[in-house]
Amino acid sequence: MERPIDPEWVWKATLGELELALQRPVFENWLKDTRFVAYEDGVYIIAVKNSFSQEWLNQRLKSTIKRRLARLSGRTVDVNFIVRPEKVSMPVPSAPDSPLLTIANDTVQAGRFHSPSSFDDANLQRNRTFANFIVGDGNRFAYAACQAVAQNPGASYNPLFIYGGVGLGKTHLLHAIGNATAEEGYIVRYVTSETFTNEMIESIRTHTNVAFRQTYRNVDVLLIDDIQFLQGKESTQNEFFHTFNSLTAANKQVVIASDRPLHLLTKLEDRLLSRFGGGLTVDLAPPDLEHRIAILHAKAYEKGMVVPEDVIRYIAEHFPNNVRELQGALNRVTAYAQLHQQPLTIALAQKILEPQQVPMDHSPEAILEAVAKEFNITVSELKGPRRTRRISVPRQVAMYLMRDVAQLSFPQIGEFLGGRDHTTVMHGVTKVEKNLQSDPVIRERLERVRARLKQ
């Protein structure tokens, strides 16, 4: 007799799949903070943070979520999103006899005290701490810098700028800093740049600009993720510039994360780049094999599972790019083994993880279409005469793929791209080949284009 499947586990497994399948901003904004509430008569009841999220999920993702829930549950199900009640902040009782003033740097300042209210409105994930961050050669310096900031916010490395590719631990470190400082009573706020932008727009619409500014300028530690999404948003950049200045002038800590180094944030204002570079910049490199194995062991321990060493090594060897891929692969294997009550073996891991032979569309038309979608431009712009960086970079990526995937000659590629000279195409292909060695952003975008060609 098969044991019943735990619906809360099914929801967590579904979230794990969606995190891998969706673009990161979509998952972070709409699904990350959801909570399983109950499972009643074939309906998953899921709590979301506000009515806006409820409406968005119902309109955009409900059918996708239902399909994944049904597959993992093994039956037809429905999903109902409800708005979870607001948290109630409990007043902190006064303690007249406690020392609320301390002497630091010859200045009398309010002493910090631990209070649960320090986490209110901080947007922190309490399970992301320094204690469960796995340190390796590629992230050791960044980890040490973040610990130093958490121990003495506003004094050591302000601002701290963290960059690295997708899934290498930037967000984990931001939350670790936030949790450590909130534990000490500091007022902390974690936010993505997209959320910052949306809240600013909403404050303008509702004439609550003053309240918006107070929210961000009265914190002790501001943690802002995915700063690259501020590029091209002039009004938001201006607001963030003044917020940044206000905080750093008051010795409040600012920590910024990006998926690319400062010199590649070409659409951020120079005054912002100058200030970001005025503190400490640290990078996160992809984990080596030993580091990946250590991460998988830690993740298996968190799940309360014993995973054979050969399966751990197999996953570590086949997913070298980032921690998110590693965790996703481990989740897929362990979930399949649990659902089908099969032992964890190399054979099972190979069956689940080896890529299906999905045919790739090799046509130059498909390549141009996929590149245009990835870079948010049109095929006409790729073929057109404009040479701005916004167009030239994706055009060179298209040249590289038409050479690598479609196996076209340089003159043929030039003809498809508006009659360009073959020497121009040769230069574009060579430049992409060179950038692939040093630029993780180009590597990631190129892989996303390849994925589009398989859809």
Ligand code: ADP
Given for the second form:
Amino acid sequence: MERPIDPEWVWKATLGELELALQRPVFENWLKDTRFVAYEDGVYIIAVKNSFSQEWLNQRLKSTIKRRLARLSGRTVDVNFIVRPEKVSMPVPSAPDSPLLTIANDTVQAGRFHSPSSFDDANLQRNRTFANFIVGDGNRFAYAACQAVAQNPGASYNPLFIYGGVGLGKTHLLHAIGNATAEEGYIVRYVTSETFTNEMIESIRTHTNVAFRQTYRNVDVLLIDDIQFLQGKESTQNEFFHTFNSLTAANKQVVIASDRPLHLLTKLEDRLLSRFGGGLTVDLAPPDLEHRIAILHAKAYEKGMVVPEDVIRYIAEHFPNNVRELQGALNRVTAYAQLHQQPLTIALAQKILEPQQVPMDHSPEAILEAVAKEFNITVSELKGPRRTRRISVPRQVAMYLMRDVAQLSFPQIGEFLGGRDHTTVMHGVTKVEKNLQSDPVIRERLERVRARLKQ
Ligand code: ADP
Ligand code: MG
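Form predicted in complex with the ligand, following the form predicted alone:
Below, the chain from earlier opens the complete complex, with every other chain and molecule after it.
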């Protein structure tokens, strides 16, 4: 019989291969800290540090890893990632002789162990927490990443870059991280990029820029909201770049929220973009129906209101875009019912909410038809093989709308468009997103298609 190969060695060798094959941040975020635990019956048991890593590895790397393990061990194998947090440790304050922290050290130490003061200048909204953030498919990943960051600021994913459309919970998650870490005694600061800009300008005017710098460089967790407003502001970008570097160099956590993905922050300096992309990027997608219903239940409960199930469903069905609208609709209906002492019924909800919204046809078929009409081609041309500009541009618009309006996955969209590959679809959607920034004609055509969908 052949001598069995040592499975721990196989795991190490696989890691070695992956380190070479993958981009560095990917390896460092997801694989570097994994540990071989056991090998049983062709199954490698590997420990990872949290459930977020576990999910990520299962989704994105499992098959690659299995393939490499199989080749090295000479048989088919499986791999099972289990969560085994390492010993939980407070991040070590940077060495006292680190040049950056010589001024700051006292404050850092003092702040970290006196929780009451942690909230003083943090600008946190205390009522936005992890506990009252409702998790669904569209935000599960982002939520888990934020929790991982809050449990171990500066040590897991740095920076964490969160993007998503308006009203999907970016600001809520920043505050949730802030509240959780301030609770632990970390020095936290939440700020929008606009406030950061204003404070900087003010500090120059009043000759207090040293203090301004110190404030920001003293924090353990910096939460920057709406980074898109930093676009085009060069001197602020410069200041922010230095703040960012000092913090991350000292293993302090930076979390950034943006209403668009990195590649669409076209007016940010490249050096900032590359720093932002150096950690982990997560996105928030609009909630699906089930998720919207769960959110409405939670909000009604928070307000101590009993809202009938059919009214909840009515609101959830009519406000599909984001949580802010959803919440607004619930507030209007409940406020009206209370004020006029009327029972909360569907009829009442309709009466109050109807004038404000025109339903849109979300079906993929309707989208294809509306796009075909707008561009004067046929649906079968959209689905067909031709790739001339006359057909490919509308096809990409259809891809974009199927994502944006119908919220289909890339592979699903590919199916609808005559069996195209999901990478082709991804490319198409990105292209339209880019064009929308610069091309008013395409913006207008898209608006017209949307209007058709509302008829
Ligand atoms: P964004 O910053 O992405 O525009 P916000 O974080 O301000 O969105 O969210 C809008 C509103 O919806 C806030 O009141 C927030 O508390 C609430 N909200 C968003 N997502 C959720 C969620 N998943 N669970 C509970 N409330 C949410
Ligand atoms: Mg916000």
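We call the rigid core the largest set of C-alpha positions that still match within 1.5 Å between the two forms. Numbering follows the first chain given and starts at 1. The shown structure was predicted, so the numbers you read here are calculated from the model rather than taken from an experiment.
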Has the Cα of residue 152 moved 2 Å or more between the two forms, judged after a core fit? no
After the core is overlaid between the two forms, has the C-alpha of residue 128 moved by 2 angstroms or more? no
After superposition on the rigid core, does the Cα atom of residue 255 shift by at least 2 Å between the two forms? no
In Å, how large is the CA movement of residue 409 between the two forms relative to the superposed rigid core? 33.1
Angstrom shift of the Cα atom of residue 447 between the two forms (superposition on rigid core): 7.7
